[in-house]
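Let's start with one chain on its own, the form predicted on its own, as C-alpha coordinates.
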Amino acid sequence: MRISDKHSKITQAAVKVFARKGFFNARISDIAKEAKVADGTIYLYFNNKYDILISLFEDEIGKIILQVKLLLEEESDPGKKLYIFALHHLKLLDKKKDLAEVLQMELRQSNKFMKEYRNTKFIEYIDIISAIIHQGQEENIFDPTVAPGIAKRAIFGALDEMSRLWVLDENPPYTIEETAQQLSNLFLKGLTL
(Lines of atoms letter the chains of each structure in order from A and count residues from 1; the text may use other names and numbers.)
(Lines give C-alpha, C1' and ligand atoms only; values in the text may rest on other atoms or scores of the structure.)
Protein backbone atom coordinates (compact mmCIF):
# COMPACT_ATOMS: atom_id res chain seq x y z
CA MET A 1 0.00 0.00 0.00
CA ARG A 2 1.35 3.45 -0.92
CA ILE A 3 2.20 5.88 1.88
CA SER A 4 -0.54 8.33 0.84
CA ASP A 5 -3.08 5.47 0.75
CA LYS A 6 -2.23 4.39 4.28
CA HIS A 7 -2.24 8.00 5.52
CA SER A 8 -5.68 8.50 3.99
CA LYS A 9 -6.93 5.19 5.36
CA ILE A 10 -5.89 6.24 8.87
CA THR A 11 -7.46 9.70 8.65
CA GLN A 12 -10.72 8.27 7.27
CA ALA A 13 -10.78 5.74 10.09
CA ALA A 14 -10.13 8.57 12.56
CA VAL A 15 -13.14 10.49 11.23
CA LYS A 16 -15.38 7.49 11.98
CA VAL A 17 -13.87 6.89 15.41
CA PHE A 18 -13.92 10.56 16.43
CA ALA A 19 -17.55 10.88 15.30
CA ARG A 20 -18.59 7.71 17.12
CA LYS A 21 -16.59 8.04 20.38
CA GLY A 22 -15.64 11.70 20.47
CA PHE A 23 -12.10 12.98 20.11
CA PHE A 24 -11.22 12.79 23.79
CA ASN A 25 -12.59 9.28 24.29
CA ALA A 26 -11.02 7.89 21.12
CA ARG A 27 -7.75 6.01 21.45
CA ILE A 28 -5.03 5.40 18.89
CA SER A 29 -5.84 1.69 19.18
CA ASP A 30 -9.47 2.43 18.18
CA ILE A 31 -8.27 4.24 15.07
CA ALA A 32 -5.82 1.46 14.25
CA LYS A 33 -8.55 -1.15 14.59
CA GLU A 34 -10.92 0.85 12.35
CA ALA A 35 -8.14 1.33 9.77
CA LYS A 36 -7.15 -2.34 10.06
CA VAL A 37 -3.52 -1.51 10.81
CA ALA A 38 -1.24 -2.15 13.78
CA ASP A 39 -1.20 0.52 16.50
CA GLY A 40 2.48 1.21 15.77
CA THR A 41 1.68 1.92 12.12
CA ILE A 42 -0.26 5.00 13.18
CA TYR A 43 2.93 6.44 14.71
CA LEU A 44 4.78 6.07 11.41
CA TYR A 45 2.46 8.72 9.99
CA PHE A 46 1.29 10.77 12.99
CA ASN A 47 2.74 11.90 16.31
CA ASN A 48 -0.52 11.68 18.26
CA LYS A 49 -4.30 12.18 18.06
CA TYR A 50 -3.93 15.95 17.65
CA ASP A 51 -1.67 15.38 14.67
CA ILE A 52 -4.33 13.13 13.12
CA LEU A 53 -7.02 15.74 13.80
CA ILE A 54 -4.97 18.52 12.17
CA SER A 55 -4.12 16.31 9.20
CA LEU A 56 -7.70 15.28 8.55
CA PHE A 57 -8.84 18.90 8.88
CA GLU A 58 -6.17 20.07 6.41
CA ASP A 59 -6.92 17.25 3.96
CA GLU A 60 -10.68 17.74 3.99
CA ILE A 61 -10.61 21.55 3.85
CA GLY A 62 -8.09 21.32 0.99
CA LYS A 63 -10.48 19.12 -0.99
CA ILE A 64 -13.41 21.43 -0.25
CA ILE A 65 -11.44 24.50 -1.38
CA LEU A 66 -10.62 22.86 -4.71
CA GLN A 67 -14.22 21.81 -5.29
CA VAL A 68 -15.65 25.24 -4.43
CA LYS A 69 -13.13 27.09 -6.60
CA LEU A 70 -13.97 24.86 -9.56
CA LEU A 71 -17.68 25.50 -9.12
CA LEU A 72 -17.18 29.26 -8.79
CA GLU A 73 -15.08 29.45 -11.96
CA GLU A 74 -18.22 28.62 -13.93
CA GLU A 75 -20.18 31.61 -12.53
CA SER A 76 -19.51 35.33 -12.99
CA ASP A 77 -22.31 36.87 -10.89
CA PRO A 78 -21.11 37.48 -7.28
CA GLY A 79 -24.62 37.05 -5.85
CA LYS A 80 -24.92 33.63 -7.45
CA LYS A 81 -21.39 32.80 -6.31
CA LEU A 82 -22.42 33.46 -2.72
CA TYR A 83 -25.33 31.03 -3.13
CA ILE A 84 -23.06 28.42 -4.76
CA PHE A 85 -20.61 28.70 -1.86
CA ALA A 86 -23.40 28.32 0.72
CA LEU A 87 -25.02 25.42 -1.11
CA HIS A 88 -21.76 23.55 -1.59
CA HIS A 89 -20.74 24.04 2.04
CA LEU A 90 -24.04 22.66 3.32
CA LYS A 91 -24.18 19.80 0.81
CA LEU A 92 -20.71 18.59 1.73
CA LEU A 93 -21.56 18.49 5.39
CA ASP A 94 -24.80 16.67 4.66
CA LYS A 95 -23.02 14.06 2.50
CA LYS A 96 -20.27 13.47 5.06
CA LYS A 97 -22.09 13.32 8.39
CA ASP A 98 -19.17 11.81 10.32
CA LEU A 99 -16.80 14.46 9.04
CA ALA A 100 -19.35 17.18 9.80
CA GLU A 101 -19.64 15.96 13.36
CA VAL A 102 -15.89 15.98 13.84
CA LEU A 103 -15.51 19.46 12.29
CA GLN A 104 -18.53 20.92 14.06
CA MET A 105 -18.31 19.39 17.49
CA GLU A 106 -15.01 17.70 18.23
CA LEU A 107 -12.68 20.35 16.80
CA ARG A 108 -14.31 23.05 18.88
CA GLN A 109 -13.95 21.12 22.09
CA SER A 110 -10.21 20.84 21.68
CA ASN A 111 -8.68 23.96 23.24
CA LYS A 112 -5.24 22.72 22.27
CA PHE A 113 -6.27 22.49 18.62
CA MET A 114 -7.92 25.92 18.64
CA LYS A 115 -4.91 27.59 20.31
CA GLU A 116 -2.03 25.86 18.53
CA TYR A 117 -3.28 25.23 15.02
CA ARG A 118 -2.19 27.76 12.40
CA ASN A 119 -5.43 27.68 10.47
CA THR A 120 -4.13 28.73 7.06
CA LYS A 121 -6.40 26.29 5.19
CA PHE A 122 -9.46 27.52 7.06
CA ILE A 123 -8.51 31.13 6.31
CA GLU A 124 -8.03 30.22 2.65
CA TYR A 125 -11.52 28.69 2.69
CA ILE A 126 -13.33 31.70 4.15
CA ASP A 127 -11.24 34.05 2.02
CA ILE A 128 -13.24 32.67 -0.90
CA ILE A 129 -16.20 34.55 0.60
CA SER A 130 -14.22 37.79 0.92
CA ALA A 131 -13.08 37.43 -2.72
CA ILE A 132 -16.76 37.22 -3.73
CA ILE A 133 -17.50 40.34 -1.64
CA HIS A 134 -14.57 42.21 -3.23
CA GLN A 135 -15.75 41.25 -6.71
CA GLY A 136 -19.28 42.46 -5.95
CA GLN A 137 -17.91 45.74 -4.62
CA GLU A 138 -15.65 46.26 -7.65
CA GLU A 139 -18.64 45.68 -9.93
CA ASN A 140 -20.79 48.14 -7.90
CA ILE A 141 -23.20 45.36 -6.92
CA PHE A 142 -22.33 45.15 -3.21
CA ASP A 143 -22.12 48.01 -0.74
CA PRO A 144 -18.55 49.35 -0.79
CA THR A 145 -18.72 50.28 2.91
CA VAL A 146 -19.06 46.64 3.99
CA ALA A 147 -15.77 45.26 5.29
CA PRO A 148 -15.13 41.94 3.48
CA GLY A 149 -13.28 40.60 6.55
CA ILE A 150 -16.36 41.10 8.72
CA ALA A 151 -18.77 39.88 6.03
CA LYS A 152 -16.86 36.65 5.44
CA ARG A 153 -16.95 35.78 9.13
CA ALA A 154 -20.64 36.68 9.46
CA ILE A 155 -21.55 34.58 6.41
CA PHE A 156 -19.40 31.66 7.52
CA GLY A 157 -20.80 31.93 11.04
CA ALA A 158 -24.35 31.65 9.70
CA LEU A 159 -23.39 28.66 7.54
CA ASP A 160 -21.57 27.09 10.46
CA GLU A 161 -24.59 27.40 12.72
CA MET A 162 -26.90 25.93 10.08
CA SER A 163 -24.40 23.10 9.52
CA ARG A 164 -24.63 22.31 13.22
CA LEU A 165 -28.35 21.76 12.70
CA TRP A 166 -27.61 18.88 10.30
CA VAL A 167 -25.17 17.37 12.79
CA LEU A 168 -27.54 17.55 15.76
CA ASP A 169 -30.94 17.01 14.11
CA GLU A 170 -31.87 13.83 12.24
CA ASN A 171 -34.69 15.69 10.44
CA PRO A 172 -33.77 19.36 10.07
CA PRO A 173 -36.76 21.63 9.41
CA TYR A 174 -35.22 23.10 6.24
CA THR A 175 -33.79 21.63 3.06
CA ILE A 176 -30.19 22.36 2.17
CA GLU A 177 -31.24 24.26 -0.96
CA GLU A 178 -33.76 26.33 1.00
CA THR A 179 -31.19 27.12 3.67
CA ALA A 180 -28.52 28.15 1.13
CA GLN A 181 -31.05 30.36 -0.68
CA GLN A 182 -32.35 31.96 2.52
CA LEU A 183 -28.85 32.67 3.84
CA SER A 184 -27.55 34.10 0.58
CA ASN A 185 -30.71 36.25 0.20
CA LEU A 186 -30.38 37.48 3.78
CA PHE A 187 -26.81 38.63 3.20
CA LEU A 188 -27.49 39.99 -0.29
CA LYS A 189 -30.63 41.93 0.59
CA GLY A 190 -30.50 42.37 4.34
CA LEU A 191 -33.67 42.57 6.36
CA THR A 192 -34.99 45.83 4.94
CA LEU A 193 -37.91 45.97 2.49
Given for the second form:
2 protein chains.
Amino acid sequence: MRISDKHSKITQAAVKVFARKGFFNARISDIAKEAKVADGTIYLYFNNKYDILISLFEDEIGKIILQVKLLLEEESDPGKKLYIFALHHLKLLDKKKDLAEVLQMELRQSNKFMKEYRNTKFIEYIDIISAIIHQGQEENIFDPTVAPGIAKRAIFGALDEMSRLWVLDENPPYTIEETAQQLSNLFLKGLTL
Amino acid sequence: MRISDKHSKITQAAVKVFARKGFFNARISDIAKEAKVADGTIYLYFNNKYDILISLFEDEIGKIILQVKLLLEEESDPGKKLYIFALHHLKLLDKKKDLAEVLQMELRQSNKFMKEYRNTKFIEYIDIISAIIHQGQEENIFDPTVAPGIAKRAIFGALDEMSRLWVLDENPPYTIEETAQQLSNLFLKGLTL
DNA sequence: TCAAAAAATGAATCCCTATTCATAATGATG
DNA sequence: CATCATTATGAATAGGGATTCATTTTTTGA
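After the form predicted on its own, can we look at the form predicted together with the DNA?
Okay, now the whole complex, with that chain kicking things off.
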Protein backbone atom coordinates (compact mmCIF):
# COMPACT_ATOMS: atom_id res chain seq x y z
CA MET A 1 0.00 0.00 0.00
CA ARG A 2 1.38 3.34 -1.03
CA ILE A 3 1.95 5.90 1.70
CA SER A 4 -0.60 8.31 0.28
CA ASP A 5 -3.18 5.55 0.33
CA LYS A 6 -2.82 5.07 4.03
CA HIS A 7 -2.84 8.81 4.60
CA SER A 8 -6.12 9.16 2.79
CA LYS A 9 -7.51 6.00 4.35
CA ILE A 10 -7.03 7.61 7.74
CA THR A 11 -8.44 10.91 6.54
CA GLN A 12 -11.58 9.25 5.23
CA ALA A 13 -12.01 7.34 8.45
CA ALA A 14 -11.59 10.57 10.40
CA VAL A 15 -14.31 12.27 8.37
CA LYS A 16 -16.72 9.52 9.31
CA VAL A 17 -15.80 9.46 12.96
CA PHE A 18 -15.72 13.23 13.41
CA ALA A 19 -19.11 13.46 11.76
CA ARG A 20 -20.50 10.74 13.99
CA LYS A 21 -19.14 11.93 17.31
CA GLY A 22 -17.78 15.42 16.87
CA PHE A 23 -14.12 16.29 17.03
CA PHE A 24 -13.69 16.31 20.78
CA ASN A 25 -15.67 13.17 21.44
CA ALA A 26 -13.93 11.22 18.71
CA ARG A 27 -11.20 8.92 20.00
CA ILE A 28 -8.02 8.28 18.12
CA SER A 29 -8.77 4.63 18.63
CA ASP A 30 -12.14 5.10 16.90
CA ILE A 31 -10.43 6.54 13.87
CA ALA A 32 -7.82 3.80 13.95
CA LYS A 33 -10.47 1.12 14.10
CA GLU A 34 -12.47 2.71 11.28
CA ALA A 35 -9.33 2.94 9.16
CA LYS A 36 -8.27 -0.58 10.14
CA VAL A 37 -4.83 0.48 11.39
CA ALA A 38 -3.23 0.52 14.82
CA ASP A 39 -3.57 3.58 17.00
CA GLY A 40 0.12 4.29 16.73
CA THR A 41 0.07 4.18 12.95
CA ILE A 42 -1.95 7.37 12.88
CA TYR A 43 0.99 9.19 14.44
CA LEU A 44 3.22 8.13 11.57
CA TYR A 45 1.05 10.21 9.26
CA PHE A 46 -0.21 13.03 11.48
CA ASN A 47 1.35 15.00 14.31
CA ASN A 48 -1.69 14.93 16.53
CA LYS A 49 -5.46 14.87 16.55
CA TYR A 50 -5.81 18.50 15.51
CA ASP A 51 -3.49 17.90 12.63
CA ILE A 52 -5.91 15.32 11.25
CA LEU A 53 -8.69 17.87 11.33
CA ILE A 54 -6.74 20.65 9.66
CA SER A 55 -5.25 18.35 7.13
CA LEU A 56 -8.58 16.90 6.13
CA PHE A 57 -10.09 20.35 5.98
CA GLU A 58 -7.44 21.66 3.63
CA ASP A 59 -7.48 18.58 1.44
CA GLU A 60 -11.22 18.52 1.03
CA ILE A 61 -11.73 22.25 0.54
CA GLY A 62 -8.87 22.15 -1.94
CA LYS A 63 -10.67 19.52 -3.98
CA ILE A 64 -13.93 21.46 -3.86
CA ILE A 65 -12.22 24.64 -5.04
CA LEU A 66 -10.74 22.85 -8.03
CA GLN A 67 -14.08 21.33 -8.97
CA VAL A 68 -16.14 24.46 -8.76
CA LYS A 69 -13.58 26.62 -10.54
CA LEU A 70 -13.61 24.15 -13.38
CA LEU A 71 -17.39 24.28 -13.56
CA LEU A 72 -17.44 28.07 -13.55
CA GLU A 73 -15.01 28.31 -16.44
CA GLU A 74 -17.76 27.04 -18.74
CA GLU A 75 -20.04 29.96 -17.96
CA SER A 76 -19.52 33.67 -18.51
CA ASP A 77 -22.71 35.24 -17.15
CA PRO A 78 -22.15 36.24 -13.49
CA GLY A 79 -25.79 35.65 -12.62
CA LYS A 80 -25.63 32.09 -13.86
CA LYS A 81 -22.28 31.63 -12.19
CA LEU A 82 -23.88 32.48 -8.88
CA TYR A 83 -26.51 29.83 -9.44
CA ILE A 84 -23.91 27.26 -10.40
CA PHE A 85 -21.90 28.02 -7.31
CA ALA A 86 -24.93 27.70 -5.04
CA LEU A 87 -26.14 24.51 -6.65
CA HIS A 88 -22.71 22.92 -6.57
CA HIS A 89 -22.19 23.82 -2.92
CA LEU A 90 -25.52 22.37 -1.83
CA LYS A 91 -25.29 19.28 -4.02
CA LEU A 92 -21.81 18.43 -2.89
CA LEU A 93 -22.54 18.72 0.79
CA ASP A 94 -25.74 16.76 0.36
CA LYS A 95 -23.83 13.98 -1.31
CA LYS A 96 -21.14 14.05 1.33
CA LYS A 97 -23.10 14.53 4.52
CA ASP A 98 -20.24 13.43 6.74
CA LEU A 99 -17.92 15.95 5.18
CA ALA A 100 -20.59 18.64 5.48
CA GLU A 101 -20.88 18.05 9.18
CA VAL A 102 -17.17 18.18 9.70
CA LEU A 103 -16.70 21.33 7.66
CA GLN A 104 -19.46 23.08 9.54
CA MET A 105 -17.97 22.02 12.83
CA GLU A 106 -14.43 22.83 11.86
CA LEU A 107 -15.41 26.28 10.77
CA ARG A 108 -16.66 27.13 14.24
CA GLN A 109 -15.14 24.55 16.49
CA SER A 110 -12.88 26.87 18.29
CA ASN A 111 -12.67 30.46 17.30
CA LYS A 112 -9.42 30.69 19.23
CA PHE A 113 -8.08 28.09 16.93
CA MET A 114 -9.41 29.80 13.83
CA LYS A 115 -7.70 33.00 14.83
CA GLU A 116 -4.29 31.45 14.91
CA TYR A 117 -4.48 29.14 11.96
CA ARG A 118 -4.94 31.47 9.00
CA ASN A 119 -7.48 29.60 7.07
CA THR A 120 -6.33 30.37 3.57
CA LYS A 121 -8.21 27.58 1.84
CA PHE A 122 -11.51 28.75 3.24
CA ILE A 123 -10.77 32.32 2.24
CA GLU A 124 -9.92 31.12 -1.24
CA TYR A 125 -13.27 29.37 -1.44
CA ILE A 126 -15.45 32.32 -0.50
CA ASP A 127 -13.36 34.63 -2.64
CA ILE A 128 -14.74 32.75 -5.62
CA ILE A 129 -18.03 34.45 -4.78
CA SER A 130 -16.57 37.92 -4.50
CA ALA A 131 -14.80 37.44 -7.83
CA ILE A 132 -18.15 36.70 -9.46
CA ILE A 133 -19.69 39.79 -7.90
CA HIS A 134 -16.76 41.89 -8.97
CA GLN A 135 -17.08 40.64 -12.51
CA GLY A 136 -20.77 41.50 -12.56
CA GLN A 137 -20.02 45.00 -11.36
CA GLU A 138 -17.31 45.50 -13.98
CA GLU A 139 -19.76 44.48 -16.65
CA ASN A 140 -22.38 46.91 -15.29
CA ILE A 141 -24.78 44.09 -14.53
CA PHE A 142 -24.50 44.25 -10.75
CA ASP A 143 -25.04 47.22 -8.50
CA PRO A 144 -21.65 48.86 -7.85
CA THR A 145 -22.69 50.06 -4.39
CA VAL A 146 -22.84 46.50 -3.08
CA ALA A 147 -19.67 45.65 -1.13
CA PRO A 148 -18.38 42.33 -2.48
CA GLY A 149 -16.71 41.64 0.85
CA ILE A 150 -20.07 41.74 2.59
CA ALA A 151 -22.07 40.05 -0.13
CA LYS A 152 -19.66 37.13 -0.38
CA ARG A 153 -20.09 36.39 3.30
CA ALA A 154 -23.83 36.86 3.11
CA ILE A 155 -24.07 34.36 0.29
CA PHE A 156 -21.78 31.86 1.90
CA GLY A 157 -23.57 32.25 5.22
CA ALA A 158 -26.90 31.64 3.57
CA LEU A 159 -25.67 28.52 1.79
CA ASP A 160 -24.04 27.22 4.91
CA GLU A 161 -27.11 27.76 7.02
CA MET A 162 -29.24 26.00 4.44
CA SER A 163 -26.92 23.07 4.19
CA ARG A 164 -27.37 22.52 7.89
CA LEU A 165 -30.92 21.55 7.05
CA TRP A 166 -29.76 18.54 5.12
CA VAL A 167 -27.29 17.62 7.79
CA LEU A 168 -29.69 17.87 10.70
CA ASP A 169 -33.03 16.99 9.24
CA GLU A 170 -33.93 13.53 8.04
CA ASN A 171 -36.68 14.93 5.83
CA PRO A 172 -35.70 18.42 4.77
CA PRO A 173 -38.67 20.48 3.66
CA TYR A 174 -36.97 21.68 0.45
CA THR A 175 -35.10 20.08 -2.41
CA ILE A 176 -31.57 21.06 -3.30
CA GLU A 177 -32.61 22.49 -6.66
CA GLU A 178 -35.46 24.48 -5.19
CA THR A 179 -33.15 25.93 -2.57
CA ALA A 180 -30.39 26.82 -5.02
CA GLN A 181 -33.00 28.44 -7.24
CA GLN A 182 -34.54 30.44 -4.41
CA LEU A 183 -31.25 31.56 -2.99
CA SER A 184 -29.70 32.61 -6.26
CA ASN A 185 -32.90 34.43 -7.26
CA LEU A 186 -32.96 36.23 -3.96
CA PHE A 187 -29.36 37.34 -4.21
CA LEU A 188 -29.53 38.01 -7.92
CA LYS A 189 -32.38 40.44 -7.53
CA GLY A 190 -30.51 41.94 -4.63
CA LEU A 191 -27.36 42.37 -6.67
CA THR A 192 -28.78 43.43 -10.00
CA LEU A 193 -28.82 47.09 -10.97
CA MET B 1 -27.31 36.20 47.89
CA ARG B 2 -30.50 35.00 46.24
CA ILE B 3 -30.40 31.65 44.49
CA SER B 4 -31.08 33.16 41.09
CA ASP B 5 -28.13 35.50 41.59
CA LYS B 6 -25.73 32.63 42.01
CA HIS B 7 -27.24 30.82 39.05
CA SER B 8 -26.71 33.81 36.83
CA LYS B 9 -23.28 34.49 38.33
CA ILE B 10 -22.23 31.03 37.18
CA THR B 11 -23.87 31.49 33.81
CA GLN B 12 -22.05 34.75 33.22
CA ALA B 13 -18.76 33.20 34.24
CA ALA B 14 -19.41 30.30 31.88
CA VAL B 15 -20.01 32.66 28.97
CA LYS B 16 -16.61 34.20 29.54
CA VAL B 17 -14.79 30.92 29.96
CA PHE B 18 -16.48 29.14 27.06
CA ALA B 19 -15.69 32.11 24.83
CA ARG B 20 -12.07 32.14 25.95
CA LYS B 21 -11.36 28.42 25.69
CA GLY B 22 -14.21 26.78 23.85
CA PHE B 23 -16.67 24.43 25.49
CA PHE B 24 -14.55 21.30 25.50
CA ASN B 25 -11.37 22.97 26.66
CA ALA B 26 -13.10 24.87 29.42
CA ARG B 27 -12.70 23.29 32.85
CA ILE B 28 -15.42 23.34 35.45
CA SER B 29 -12.76 24.67 37.80
CA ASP B 30 -12.16 27.59 35.42
CA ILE B 31 -15.81 28.50 35.54
CA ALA B 32 -15.88 28.08 39.30
CA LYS B 33 -12.88 30.33 39.71
CA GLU B 34 -14.33 32.96 37.38
CA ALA B 35 -17.63 32.86 39.28
CA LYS B 36 -15.80 32.84 42.63
CA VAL B 37 -17.52 29.71 43.87
CA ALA B 38 -16.30 26.21 44.66
CA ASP B 39 -16.28 23.58 41.95
CA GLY B 40 -18.94 21.59 43.74
CA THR B 41 -21.26 24.57 44.00
CA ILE B 42 -21.77 24.50 40.27
CA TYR B 43 -23.39 21.10 40.62
CA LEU B 44 -25.96 22.52 42.99
CA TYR B 45 -27.26 24.67 40.14
CA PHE B 46 -26.55 22.59 37.04
CA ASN B 47 -26.64 18.87 36.35
CA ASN B 48 -23.45 18.78 34.35
CA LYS B 49 -21.24 20.76 32.03
CA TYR B 50 -23.56 20.41 29.06
CA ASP B 51 -26.43 21.65 31.13
CA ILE B 52 -24.59 24.92 31.71
CA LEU B 53 -24.25 25.39 27.99
CA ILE B 54 -27.87 24.67 27.14
CA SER B 55 -29.15 26.67 30.03
CA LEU B 56 -27.11 29.71 29.12
CA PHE B 57 -28.12 29.38 25.53
CA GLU B 58 -31.81 29.35 26.32
CA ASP B 59 -31.58 32.17 28.83
CA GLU B 60 -29.65 34.46 26.54
CA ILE B 61 -31.59 33.78 23.38
CA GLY B 62 -34.74 34.23 25.42
CA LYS B 63 -33.63 37.70 26.46
CA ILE B 64 -32.70 38.62 22.90
CA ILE B 65 -36.07 37.50 21.59
CA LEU B 66 -37.89 39.68 24.11
CA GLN B 67 -35.75 42.70 23.25
CA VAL B 68 -36.07 42.47 19.51
CA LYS B 69 -39.80 41.74 19.58
CA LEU B 70 -40.28 44.87 21.65
CA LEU B 71 -38.28 46.91 19.16
CA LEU B 72 -40.21 45.57 16.21
CA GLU B 73 -43.56 46.46 17.73
CA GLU B 74 -42.75 50.13 17.13
CA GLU B 75 -42.48 49.65 13.39
CA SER B 76 -45.05 48.49 10.87
CA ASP B 77 -43.18 48.50 7.56
CA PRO B 78 -41.73 45.02 6.93
CA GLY B 79 -38.76 46.44 5.02
CA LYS B 80 -37.80 48.61 7.95
CA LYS B 81 -38.43 45.74 10.32
CA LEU B 82 -35.87 43.72 8.45
CA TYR B 83 -33.32 46.47 8.86
CA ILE B 84 -34.09 46.80 12.56
CA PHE B 85 -33.68 43.07 13.04
CA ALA B 86 -30.36 43.01 11.24
CA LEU B 87 -29.01 46.04 13.04
CA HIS B 88 -30.10 44.76 16.42
CA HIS B 89 -28.56 41.35 15.82
CA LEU B 90 -25.21 42.75 14.77
CA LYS B 91 -25.11 45.45 17.45
CA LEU B 92 -25.96 43.08 20.23
CA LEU B 93 -23.38 40.49 19.32
CA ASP B 94 -20.79 43.20 18.83
CA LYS B 95 -21.48 44.52 22.30
CA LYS B 96 -21.42 41.02 23.77
CA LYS B 97 -18.53 39.42 21.97
CA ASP B 98 -18.22 36.60 24.47
CA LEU B 99 -21.83 35.68 24.07
CA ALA B 100 -21.50 35.88 20.30
CA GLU B 101 -18.67 33.37 20.35
CA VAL B 102 -20.56 30.98 22.54
CA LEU B 103 -23.76 31.19 20.52
CA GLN B 104 -21.88 30.55 17.32
CA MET B 105 -20.11 27.60 18.87
CA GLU B 106 -23.18 26.21 20.53
CA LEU B 107 -25.11 26.31 17.33
CA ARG B 108 -22.66 23.98 15.67
CA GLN B 109 -20.76 22.38 18.48
CA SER B 110 -22.11 18.97 17.98
CA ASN B 111 -24.72 18.32 15.41
CA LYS B 112 -25.50 15.07 17.14
CA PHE B 113 -26.35 17.06 20.16
CA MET B 114 -28.43 19.55 18.20
CA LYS B 115 -30.45 16.73 16.72
CA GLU B 116 -31.56 15.47 20.09
CA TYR B 117 -32.12 18.69 21.91
CA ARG B 118 -34.94 20.38 19.98
CA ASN B 119 -33.72 23.88 19.95
CA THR B 120 -36.99 25.69 20.31
CA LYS B 121 -35.56 29.02 21.42
CA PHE B 122 -33.39 29.23 18.35
CA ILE B 123 -36.30 28.34 16.11
CA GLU B 124 -38.38 31.01 17.80
CA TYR B 125 -35.66 33.54 17.07
CA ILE B 126 -35.35 32.89 13.35
CA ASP B 127 -39.10 32.63 13.02
CA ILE B 128 -39.21 36.33 13.79
CA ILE B 129 -37.67 36.77 10.35
CA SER B 130 -40.14 34.55 8.57
CA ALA B 131 -43.01 36.38 10.27
CA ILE B 132 -41.71 39.65 8.83
CA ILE B 133 -41.46 38.13 5.38
CA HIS B 134 -44.92 36.68 5.68
CA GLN B 135 -46.32 40.04 6.66
CA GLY B 136 -44.65 41.67 3.67
CA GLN B 137 -46.17 39.09 1.37
CA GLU B 138 -49.63 39.53 2.85
CA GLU B 139 -49.35 43.26 2.25
CA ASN B 140 -48.28 42.68 -1.35
CA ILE B 141 -44.95 44.35 -0.74
CA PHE B 142 -42.81 41.22 -0.93
CA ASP B 143 -42.62 38.68 -3.70
CA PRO B 144 -45.03 35.83 -2.90
CA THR B 145 -42.85 33.27 -4.69
CA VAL B 146 -40.10 33.61 -2.11
CA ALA B 147 -40.25 30.76 0.42
CA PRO B 148 -40.12 32.33 3.89
CA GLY B 149 -38.60 29.14 5.27
CA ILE B 150 -35.63 29.50 2.96
CA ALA B 151 -35.33 33.25 3.18
CA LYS B 152 -35.35 33.25 6.97
CA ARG B 153 -32.41 30.88 7.04
CA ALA B 154 -30.61 32.81 4.34
CA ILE B 155 -30.95 36.03 6.29
CA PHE B 156 -29.96 34.48 9.57
CA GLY B 157 -27.01 32.72 7.93
CA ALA B 158 -25.83 35.95 6.40
CA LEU B 159 -26.05 37.80 9.70
CA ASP B 160 -24.33 35.02 11.54
CA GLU B 161 -21.51 34.79 9.05
CA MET B 162 -21.00 38.54 9.23
CA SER B 163 -20.98 38.57 12.97
CA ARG B 164 -18.09 36.14 12.88
CA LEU B 165 -16.07 39.01 11.44
CA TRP B 166 -16.38 40.98 14.65
CA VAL B 167 -15.64 37.96 16.74
CA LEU B 168 -12.56 36.87 14.85
CA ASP B 169 -11.09 40.06 13.50
CA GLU B 170 -9.52 42.71 15.69
CA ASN B 171 -10.07 45.33 13.02
CA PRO B 172 -13.13 44.38 10.99
CA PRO B 173 -13.19 46.05 7.57
CA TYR B 174 -16.82 47.20 7.96
CA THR B 175 -18.88 49.02 10.55
CA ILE B 176 -21.99 47.51 12.07
CA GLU B 177 -24.23 50.15 10.52
CA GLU B 178 -22.70 49.76 7.09
CA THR B 179 -23.14 46.02 7.27
CA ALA B 180 -26.74 46.16 8.47
CA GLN B 181 -27.46 48.65 5.71
CA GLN B 182 -25.84 46.55 3.02
CA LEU B 183 -27.43 43.31 4.14
CA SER B 184 -30.93 44.67 4.50
CA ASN B 185 -30.66 46.44 1.14
CA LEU B 186 -29.47 43.26 -0.48
CA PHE B 187 -32.30 41.18 0.94
CA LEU B 188 -34.88 43.90 0.56
CA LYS B 189 -34.23 44.20 -3.15
CA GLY B 190 -34.28 40.43 -3.32
CA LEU B 191 -37.61 40.22 -1.53
CA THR B 192 -39.45 43.15 -3.02
CA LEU B 193 -41.94 42.62 -5.83
C1' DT C 1 -29.64 32.47 71.40
C1' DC C 2 -29.78 27.91 69.48
C1' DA C 3 -31.03 23.92 66.78
C1' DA C 4 -32.21 22.33 62.36
C1' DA C 5 -32.14 23.07 57.53
C1' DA C 6 -30.04 24.80 53.51
C1' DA C 7 -26.14 26.08 50.94
C1' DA C 8 -21.32 25.89 49.98
C1' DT C 9 -16.80 23.84 50.03
C1' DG C 10 -12.79 21.47 47.73
C1' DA C 11 -10.00 17.37 48.15
C1' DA C 12 -10.37 12.75 46.60
C1' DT C 13 -12.15 9.55 43.33
C1' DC C 14 -12.52 7.55 39.15
C1' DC C 15 -12.53 7.31 34.44
C1' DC C 16 -10.86 8.51 30.04
C1' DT C 17 -7.77 8.82 26.14
C1' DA C 18 -3.82 11.23 23.48
C1' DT C 19 0.59 10.01 22.73
C1' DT C 20 4.85 7.23 23.09
C1' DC C 21 8.01 3.58 22.24
C1' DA C 22 9.96 -1.06 22.55
C1' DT C 23 8.95 -4.72 19.62
C1' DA C 24 7.40 -7.05 15.43
C1' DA C 25 6.34 -7.48 10.64
C1' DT C 26 7.19 -6.36 6.05
C1' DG C 27 9.83 -4.95 2.09
C1' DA C 28 13.99 -3.91 -0.52
C1' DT C 29 18.59 -4.90 -2.05
C1' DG C 30 22.55 -7.36 -3.65
C1' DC D 1 19.01 -15.88 1.67
C1' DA D 2 20.75 -12.44 4.87
C1' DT D 3 20.79 -7.85 6.17
C1' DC D 4 19.24 -3.37 6.63
C1' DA D 5 15.53 -0.03 6.34
C1' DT D 6 10.99 1.02 6.46
C1' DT D 7 6.50 0.63 8.26
C1' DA D 8 3.20 -1.01 11.59
C1' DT D 9 1.71 -2.56 16.09
C1' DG D 10 -0.74 -1.95 20.56
C1' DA D 11 0.21 -2.14 25.45
C1' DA D 12 1.87 1.11 28.74
C1' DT D 13 2.38 5.83 30.18
C1' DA D 14 1.03 9.99 31.88
C1' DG D 15 -1.89 13.57 32.65
C1' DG D 16 -6.19 15.74 32.86
C1' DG D 17 -10.45 16.98 34.61
C1' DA D 18 -15.76 15.94 35.54
C1' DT D 19 -18.17 14.63 39.31
C1' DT D 20 -18.98 13.17 44.15
C1' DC D 21 -19.62 13.58 49.01
C1' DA D 22 -18.10 14.06 53.84
C1' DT D 23 -17.46 18.15 56.12
C1' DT D 24 -18.06 23.07 57.17
C1' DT D 25 -20.43 27.45 56.95
C1' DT D 26 -24.45 30.19 56.67
C1' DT D 27 -29.28 31.05 57.10
C1' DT D 28 -33.75 30.46 59.09
C1' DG D 29 -37.23 30.79 62.48
C1' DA D 30 -38.88 29.66 67.03
